[in-house]
Amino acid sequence: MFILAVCLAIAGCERAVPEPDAPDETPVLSPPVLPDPPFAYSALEFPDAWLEDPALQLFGGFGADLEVTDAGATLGRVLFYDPQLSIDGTVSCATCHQQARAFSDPVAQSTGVSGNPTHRNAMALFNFRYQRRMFWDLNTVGLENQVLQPIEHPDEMAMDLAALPAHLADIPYYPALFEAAFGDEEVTLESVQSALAQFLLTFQSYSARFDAGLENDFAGFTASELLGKDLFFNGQTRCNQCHSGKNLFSTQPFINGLEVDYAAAGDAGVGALSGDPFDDGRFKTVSLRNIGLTAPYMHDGRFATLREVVDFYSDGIQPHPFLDERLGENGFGSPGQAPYQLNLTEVEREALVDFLRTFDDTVMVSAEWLSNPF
């Protein structure tokens, strides 16, 4: 009314005519400051002890058949940190995937766009060269089959994938550097796979204190840290039964005796896909690597600390009629022996935490490579 007012006591106002709304527009970000030449991600490659390790070798070079490139990574790297693969433009991968905490989440489960908590713990993201297959209960076989189903989840960023190519050629910094990374302006979902796995593949870890003490005898370490070596590797706790070689991992999934029935408990893991009571609850296991930066911890985020991981596989283990035998009372056999009691002291506890520690990367966590470019 107040326009209308003004409008009448002006000599020759006429009638003003209402404007179409503008259509709702994503904001677009400033453009992304990249180095010019881009960073030689090309270049990087894993020790030679990695790359000529036979257990590595016998269960890695899973993500070795794609190849990156300086371009392909950098478009990978933007399109990692930009909110605008969401919906609303709110939700990057790096939302739930922080650099600082070796790409995983501070939270038990992540908030993406719908607002819902996510139903499992992000996971942290590394050494894909070494990793096959994705996901908690390993239902995605291949880096390139996992990078867009975040993208389209209606709880993460709830992207439309068969309006993702369209919406991104109309971003204008995004032409250029798909024409840099594979010849062609043209956005495809292929490309978009290629770029932000090629840009994974760059997320090596292999430079803790841990690699450090392979290399000079450990010196340096506390006396907690070296007990906590001790006890680490001297078979009785069989930690690196299950965590093992340089990568600290296994490619198997285990059930490692937190619930007495998952399914019951609300999340059965590989069980909930194959249905066979042998998998309830079986889960990947993760690699020990950046595990001081990765709280909270298992596929629920349920141990807010690892001091609480340490505990509970000392004597918090639950029975489970198909318990990993490593963490049954024999240490081998047959799956479901009562659960093994460590029964660790006080300081052995600590000393424990101290030592998975040092397995923290003291690179990847802040190499300008990996970080956000925006």
Contents of the next structure:
Amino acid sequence: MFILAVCLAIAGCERAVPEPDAPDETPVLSPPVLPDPPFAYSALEFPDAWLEDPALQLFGGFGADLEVTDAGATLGRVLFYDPQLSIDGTVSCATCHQQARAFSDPVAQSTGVSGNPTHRNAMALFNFRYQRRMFWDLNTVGLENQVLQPIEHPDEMAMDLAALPAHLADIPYYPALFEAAFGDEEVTLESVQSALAQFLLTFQSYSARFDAGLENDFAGFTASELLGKDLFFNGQTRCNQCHSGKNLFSTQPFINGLEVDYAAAGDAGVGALSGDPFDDGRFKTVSLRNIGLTAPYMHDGRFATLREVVDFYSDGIQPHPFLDERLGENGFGSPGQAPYQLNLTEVEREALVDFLRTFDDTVMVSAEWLSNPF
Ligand code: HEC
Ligand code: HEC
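With the form predicted alone already on screen, would you show the form predicted in complex with ligand HEC?
In what comes next, the whole complex appears, and the chain from above leads the way.
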């Protein structure tokens, strides 16, 4: 009113009347629906058979040893599903990490707030007790050091981290959740980090048909699945020499021969960080648990189906100068051998695919305590 009055008094200043501030377009979310008392996240544990696995006893010390509390993971659940953590209120972690897909994304490259595709395939998320290094090129050590990166990344959630605590403190449901989790309603980046990491640690995957099979000598497996199992574990395909132990992964990155020259193809993985040709195309040897749910496959999502993956390992491996020897003609020995040519039969290819699907979890992907609370 005052500005308008002043303007009327000054000739020709109509155009100088300031525009009203743009209305806040952030959609207002209803508060999350949470159980009281909270879910018993702190009681979730891997079965004894896992903890006794010698490989996991070795790897056990590799993962986050953060203590999970019921209120901490509850807060993490809300943060994980809340699009208010992104600059325009449209993207949450779950946009690219969907529970029904073992927390991966069904597209090769995901899109966040910018609309630009991510440069790699969104990874499935589970069993972080046993993983220390994060991302396809393993560039980050420790889950807590990972979780703020997507919030800040311009193509993912593009949030200014310096502004995040105050932004969250203004949302009515957060102060009480922070108070319950950390005894203080003040929002800090450290508490956001801890809560997200605690929730991610509760993504535990050990309930697949394969696990039941280990207990009952694979009763109920079809003839095709049994043939696939033999192929997976036999020394000819050598699948289990890299995708090994209960997690069917390796803590080491390997070169599996997708390209002759990864740098020239646009993504050298670990090689882009080290600059060493020996690392060209070295990528995280991800777990094969839930593999039937996490298509498309590889760091760039180049294979749409498991059948394409099996066809690749059968006779499509490229002659990379440092191809891992497990994929070479003679196996263990020197790296950089000519790729093996399995030339699997049609029946064997389908059998391997059928067996890989027995790694799919039956609990984690629909567990209510991991679902969207909004
Ligand atoms: C726009 C899509 C997108 C969003 C949103 C997103 N991520 Fe991711 N996430 C990815 C992609 C792509 C990768 C792999 C990136 C790479 O390796 O270069 C990844 C990798 C990860 C990893 C590494 C897993 C491993 O096995 O190494 C974790 C953990 C993770 N994301 C957690 C989160 C969390 C927590 C959030 C929310 C705060 C989040 N992500 C939001 C796309 C996304
Ligand atoms: C030398 C170690 C090694 C061997 C042997 C190996 N893999 Fe892999 N595997 C990898 C690595 C490393 C990746 C990730 C490569 C990338 O994305 O660039 C991978 C990726 C995969 C993927 C895709 C995972 C995803 O989430 O996208 C599948 C499926 C797979 N391997 C199945 C198999 C099967 C089946 C065999 C046996 C025929 C096998 N692997 C043998 C190292 C190996």
